[in-house]
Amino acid sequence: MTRILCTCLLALLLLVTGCTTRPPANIHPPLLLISIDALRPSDVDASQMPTLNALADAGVRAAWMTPSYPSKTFPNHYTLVTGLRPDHHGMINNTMYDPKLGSFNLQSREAVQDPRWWTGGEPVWITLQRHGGRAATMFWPGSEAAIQGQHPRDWRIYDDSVSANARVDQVLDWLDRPERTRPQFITLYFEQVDEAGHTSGPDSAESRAARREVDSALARLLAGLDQLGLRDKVNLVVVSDHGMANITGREYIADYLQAHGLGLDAIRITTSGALAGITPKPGREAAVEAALLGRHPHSTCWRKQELPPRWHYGSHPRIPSIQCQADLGWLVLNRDNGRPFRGGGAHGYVIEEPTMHATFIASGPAFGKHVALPAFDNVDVYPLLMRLLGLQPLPNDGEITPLLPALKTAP
C-alpha cells in the first residue's frame, strides 16, 4: 500500500510540475504588428496600395496618427511598443549623445545593440515574455538590444537585404508553429517606402514602386493567412513611424555662426537635418546662443526647455541644448560641402504638418468592420497592443480611449 501510495504522490507532483511549467494557454489571437516606415495615409488608396487599402475599407482606418516628436524613425517605433513619449523613453532622436555612453547612431550595430540605451520603457515583448508569453520581431527598433537581460524568443538582426517577400515567409513559418511554440506577438517592418522616399522625393516613381512593393508582400501575408486558416484568427495592426515631405532647400548652421563670428568649432552638432540638435562648447553658452536662437529664414532654433509644450519634448539629458527645426522641405546642415542640391525627401519636421501624419489600419477578430477612426496620437497604440494581449499596460502617456470604437466589444 505504501509502495501504491508513493507512486500516485510521484504521478501527482510530476503532473503539478508539468502544468506549472507549461506556458499559459493562448485565450487571445496572435497579434501581428506591422510598420511600413514613412508611409503617408494619403498614399493608401486603391492605385498605389489595393491590398492594403481594401484592408482598410473592409477594417479599421484612422484619418491619420500624429507621431510624437521628433518625427523620426527610432524614437516613433519604440513609443509605439513601449506607450512612451522620446522625451520620456529616452530614444530620443536617431543619432544621440550621451557622456556616459557615447554617441548613437542606426546603423552602428554595436550602439543599436546596447541595452544601455533602451533603457526608458519597457517594450510589449518584453512584458508579454514576463507573463509566460512568446515574441518574435521580423526587425524592430530595440529587438537587437537585450533590454532587461532578454530579446524576443525569435529575432532577426536588421538586414535591409532580406526581401520584403522574405520577411513575410519568416513571419508566416513563425505562426504555423503549433499553438505551444507559436509567438502570440509578432512585428514586422517594411522600410522600402522610407529609402525610396529619402533619394528620390514622396512623390517619385521611385516611392510609387516602394508602395507597390509592400503591397505585395502584404498580399503575400493574407494569401498565407489564408492557408494556414489563420485570416480570420489574427489581428493586424498597420502603422507608419511618421510621413515624408519634398526636400526643397538648405541652410547652414556655419553660416549662423559665421554671422556674429564664431566657427563651427564652438558647438557640438549632435544631429542635422529637417531637425539640429546643438550643443555649444563650455563657455561658449552666450555667444552661441546670441547666434542661433530665434527665427532664421527658413528655421526656427529654441533652448530645448522652451520648445513648444504640445510636442512634449525638451527635459531628457539626451537632448542638445539648442534645438533647431526647419521649415518644411529644408535642411539644417553643418555647412555647405560643395555637393550639387539634389532633391530628394526627408522627415522630422514638426508634427503638425499633414506629410509627417502617420498612418494606421487595422483588421481582425477584434476590430470591427467598415470604421472610420478620427485622429489620434501614436502613444494610443501600445495601450491597444496590451489591450489586444491581454496584459496590464505598464505606465505610460497613452490613452486607449481613441481607439475603443475600433473594437467589436466594449471593456
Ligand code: AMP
The other form holds:
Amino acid sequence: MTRILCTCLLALLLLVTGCTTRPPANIHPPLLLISIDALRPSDVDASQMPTLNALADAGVRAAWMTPSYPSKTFPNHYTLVTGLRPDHHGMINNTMYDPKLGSFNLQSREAVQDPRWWTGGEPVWITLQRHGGRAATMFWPGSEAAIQGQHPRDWRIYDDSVSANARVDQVLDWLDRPERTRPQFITLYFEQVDEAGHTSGPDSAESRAARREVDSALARLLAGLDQLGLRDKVNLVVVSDHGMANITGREYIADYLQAHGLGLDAIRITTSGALAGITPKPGREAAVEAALLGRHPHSTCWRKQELPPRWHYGSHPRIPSIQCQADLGWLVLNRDNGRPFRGGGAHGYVIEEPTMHATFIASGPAFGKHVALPAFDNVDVYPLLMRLLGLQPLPNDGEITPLLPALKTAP
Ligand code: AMP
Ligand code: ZN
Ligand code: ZN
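Instead of the form predicted on its own shown above, give the structure for the form predicted in complex with the named molecule, please.
Okay, now the whole complex, with that chain kicking things off.
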C-alpha cells in the first residue's frame, strides 16, 4: 500500500516538474494581436462595429490609446511589438532616408524586407521564438524582414488583395493545429479602414463600409474560435496604430523658401504630408533654417533636436534635421502642382489630437470583464504582451502599470 502511495506521489511529482520545465510560452493561452489600421476609438459603436463593440463591452476597452509620434503606420506598429518609441527603434517614419541604406518606403518590398532597417529593438515574435515558442503573422510591419536572421515561424508577404475573411481563415488554420505546432503568438492586420479613410475621409460612407467589413471578419473569427472550442481560451488584443482626420487645406514648402529667395534645390524632402522631414543641402543650412524654422500660417517647423519633449522624438540619425508639423487637417507639400483639392483623410498630426487617438480593446481568459481603462501610451502594450506570453520584457519605453487593471488577477 505504502509502495503504491509512493509510486503515485512520484508520478504526481514528475507530472508537476514536467509541467514547470516546459517552455514558459506553452502554458499560456494563445495570444492574438489584431491591428485595425487607423481605427478611431469613437467608431467602435453598436451600429458600425457591433462585434467589436460587444467584445469591448464584455471585456476591456480603453478610453483611447495615445500613439507614438509620428502618428504613422510603420513607426507605431513597430512600437506596439517592441515597446520602444520610434526615436529608439529607428522606424522613424513610413518614408525614410539613411545615408548607408538609402531610401525606405512602404512600396519598396526590398526595403521593407531588409533587416538592416529593423535592428533597433526586438519584436515579440523573435523573443518568443528565442525561448522555444512559435509565432505566426498574418501581416505586420517588420515580419517580412529576417530580423536577427529569423522570421516568425509562419508569415506572409504583405498583399492588400487578400480579403479580410481569408486573413481570418488563415489565423483559424494556425489555431487549429495540434498544440505542439500551434503558434502562441499570432498577429492579424487590416488596412481597409485606413485606405477608405485616406481616399474618402473617416466619416464617409466608404469608411463606414470598411469598418463594417472588418467587423464582419471579426465576427467570422469569433465564430471560428467557437467552432474550435477556443472562444474562451485565446487572449485577444485589438489595437489601432493611430486615428484619421479630414484634410482641409494645403501649404507648400516651396512658398516658405521662395519668400527667402530660395528654391527647392536648397533642400532634400524625405517625407511630406501631415508632417514633413527636410534636410538642407550642404552649405545651405543657415539660409534654409532662416526660411523654415518657426511658425507658418498652418504649420510649425523645428530643428529635430528642439521638437517638444513630450513627443520623445528627434535624436535618431534617420530623422531629417528639420521637422515641419502641419496643423490638424492641413498638409505640408513640396510645391503647388496644380492638382485639384480632393479632401479625403490623413494622419501624422500631433499625438495629442483626439482624432489621432488609437483604439485598445482586449478580451480573453487573462482579462477582466466590463473594464473601462483610462487612456495610456501605446508603448505600454509591449509589456502587456510579454506578460501574457510569460516572457521577461526587454528594456523598453513602456510600463505595464496602466494596464494592470485590465488583467483578471493583477499580481
Ligand atoms: P500610412 O497610411 O501611410 O501610414 O500607411 C498605411 C498603409 O501601409 C496601409 O494602407 C497598407 O496598405 C500599408 N501597409 C501595411 N502593412 C504593410 C506592409 N507590411 N508592407 C507594406 N505596406 C504595408
Ligand atoms: Zn496606419
Ligand atoms: Zn494611413
